[in-house]
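Here you get one chain, nothing else, as C-alpha cells; it is the form predicted on its own.
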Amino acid sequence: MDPKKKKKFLILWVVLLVLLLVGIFLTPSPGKSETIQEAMKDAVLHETNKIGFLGMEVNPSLVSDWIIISVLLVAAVLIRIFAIPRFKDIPGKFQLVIETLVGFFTDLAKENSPHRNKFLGGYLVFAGVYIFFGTMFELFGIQWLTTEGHSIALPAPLTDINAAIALGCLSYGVIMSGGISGNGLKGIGLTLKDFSLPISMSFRLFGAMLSGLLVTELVYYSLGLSFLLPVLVGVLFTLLHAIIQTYVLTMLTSVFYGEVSERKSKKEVSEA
C-alpha cells in the first residue's frame, strides 16, 4: 500500500475511534424496564417474560425451538428433493458443504463405534445441526411480544434447562438403544451403569449456553461497553459455544454408544 494512502487510512480509523468514544461518554443512558439482576434471573428461571403461544403462556425458548425445528425440517426436505438428486462426482460448493458436514459426524460415529454406526451417524448429524443452529439462532434477534406487552428477543432454545435436559435424555436413550442392539437386555445394565450421564450432559450444555447469554447481558447493561463490544462479544461467544457444545455432545454420545454397543461376552458383562 502506498505510504500516503496508508497514512490516510490510519487517520480515518483514529477519527472513527474518537467519534465512537465521544458517543459512548455523551450519549445518555437509555431507560431500562428491568434491572440487571432481574434480567439475569429471568434468563435462568423464565418467570417474568412469558409469551402467548397456542393459547398458553410459555417460555420464549419454546417458540425458538419450534422455529428452529421447522426451518431445519423444511431445509432437509428441500435438500433431499431438489439438491441430492443433482449431486455429481465432482462436487460443487453447496454439495461440498453438505458432504463435509455429514462426513464429519459419520466419521465421528465410525471412529468411536466401528461395529455399529449407521443409526448413530444419522443421530449425530441431527443433534449437531440442531445444537449449532439453535445456538446461532439468538444472533438473529427475532422480536416477540410478551404477555405483558413488552418486546423481547427470542433466545436460543438450549438456554432453557428443559430443552437441555430433553436433549441430554434423548442422547442417553440413543446410547441405551445401542447397548440393546449390541448386547440385548444386558445392554440396558451396561448403560444404566453410567446413570449420571444424562444429568452431566444436560447441565454441561445448559451451563455453557447460559454463560454466554449472561455475559452478553452484562455487556449490554454497561453503558460504557454498549456500543460496539456487544456485537463482538455476542458473535464470538455464540459462535464459540455453538462449535464447542456441538462437538462435545456428539463426541460424548458416540463414545458411550460405541462402548455399550460393542458385543461383549458373558464374562465381560459380569465383570463390568
The other form holds:
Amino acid sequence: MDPKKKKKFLILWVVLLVLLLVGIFLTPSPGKSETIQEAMKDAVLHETNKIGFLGMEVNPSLVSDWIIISVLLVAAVLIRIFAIPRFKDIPGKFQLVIETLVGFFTDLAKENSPHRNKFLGGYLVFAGVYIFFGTMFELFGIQWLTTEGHSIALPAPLTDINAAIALGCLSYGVIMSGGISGNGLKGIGLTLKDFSLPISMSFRLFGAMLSGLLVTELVYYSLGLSFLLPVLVGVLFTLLHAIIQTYVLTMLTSVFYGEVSERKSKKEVSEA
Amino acid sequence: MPLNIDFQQILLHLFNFVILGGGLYFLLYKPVRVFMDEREKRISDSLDKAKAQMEEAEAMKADYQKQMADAHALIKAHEQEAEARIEMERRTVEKDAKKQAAEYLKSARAEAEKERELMMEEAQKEIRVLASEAAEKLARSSISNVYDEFLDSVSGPASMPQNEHRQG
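Go ahead and give the structure of the form predicted in complex with the partner chain, now that the form predicted on its own is out.
Every component of the complex follows; first up is the chain already shown.
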C-alpha cells in the first residue's frame, strides 16, 4: 500500500475507535436487568429464563440442542450424499478432515477396547462431535426470546445440568451395553459396581462446562473488561474447553467400555 | 429438585442425543468406516498380491539363476571337452605334419642325393673329358716337344734356324 494511503487509513481507524469509545461511555446504560448474582444463579440453575415449546417451558439449552442437532444432521446428510460417494483412495482436504475425525475416535475405541469397538467408535464420534460443536455453539451468541419476553443468548447445551446428566447417563448406558455384549448378565454386575460413574461423568462435564461459562459471564458482565479480553477469554477458553471435554468424556467412556466388555473368566468375575 | 434437575428435560435431551447419535452413526460414521475398511482391505490385498508376486519373482529368479548356473556348468564342460578335442586334433595334425615333413625331408634328401650323384656323375664325366682333353693337350705338347728335341738332337744346331723359324 502507498505510504500516504496507509497513513490516512491508520488515522481514520484511530479516529473511528476513539469516536466509538466516546460513544460507549457517553451513551446511558439501560440498566442491568439482573444482578451478577442473579445472572450467575440463572447460568447454573436455569430457573428464571425459560423458553416455551409445545406448551412446555424448557431450558434454553434444549433450544441450543435442537439447533446444533439440526445443523449437524443436515451437515451429515450433505456429506453422506455429496462427499462420501466421491471419496478417493488418496484423500483431498475435506475427505482428510472427515477421515481424521472418524479415524481419531475409531482409534481411541480400538486402543481402549481392542476386543469390541465397532459400536463404541460410532458412539464416540457422536459424543465427540456433540460436545465439541455444542461447546463452540456458545460463541455464536444466538438470541432467543424467553417466556417473560427477555432476549437471552443461547448457552452451550452442556452448561445445563440436565443435558450433562443425559449425556452422562447415555454414556453409562453405552458402557453397560458393552458389559452385556461382552460378558452377558455378568457384564451388568461389572458395570453396576461403578455405580458412581454416571454421576461423576455428568457432574464432571457439567462442572467443567459451567466453570468456563461463569468465567465468561463474569468477564462480559463488567464493561471495563469488555475490551479485547473477551476475544481471548471467549474464543480461547471455549475452544480449549471444547477440545478438553471432548477428549475427557470420550476417553473415559472408551476406557470403561473396554474394561467391562473384556471377556472375563468366572474367577475374575467373582473376584471383581 | 436440587440444582433444577428436571427429568422431563433429561428425557428430552436423551431423545435428542439418540436422534443425533443414530443419524451420525448411519450417515457419517458407518459409511466412512466402510470406505476406510474397504480401502484398507484393497491396499492390504494389493500388498499381499505384490508380496506374492514378489515371492513368485524371487522363485523365478532363483530358478533362472539355477538354470544359468547349470548352463554355465554345461558350457564349461563343453568348453573343456572341445579344448580336449582340439588338443587331441592339434596333436594328431602336428604328428601328421611331422610325419609328412619327415617324408618330405626324406624324399628331398633322396632327390638331392640323386641329383648330387647325377651332378657328380656329370662332373666326373666332364672331368674325365677335361682330363682327357688336358691329357691330350699335354700329350700333344709333350709329343711336339719330344719331336722337337728329337729333331734338334737329330739335326743339331744347323737345324736351329728351322726350329727358330718354327717357333717364330
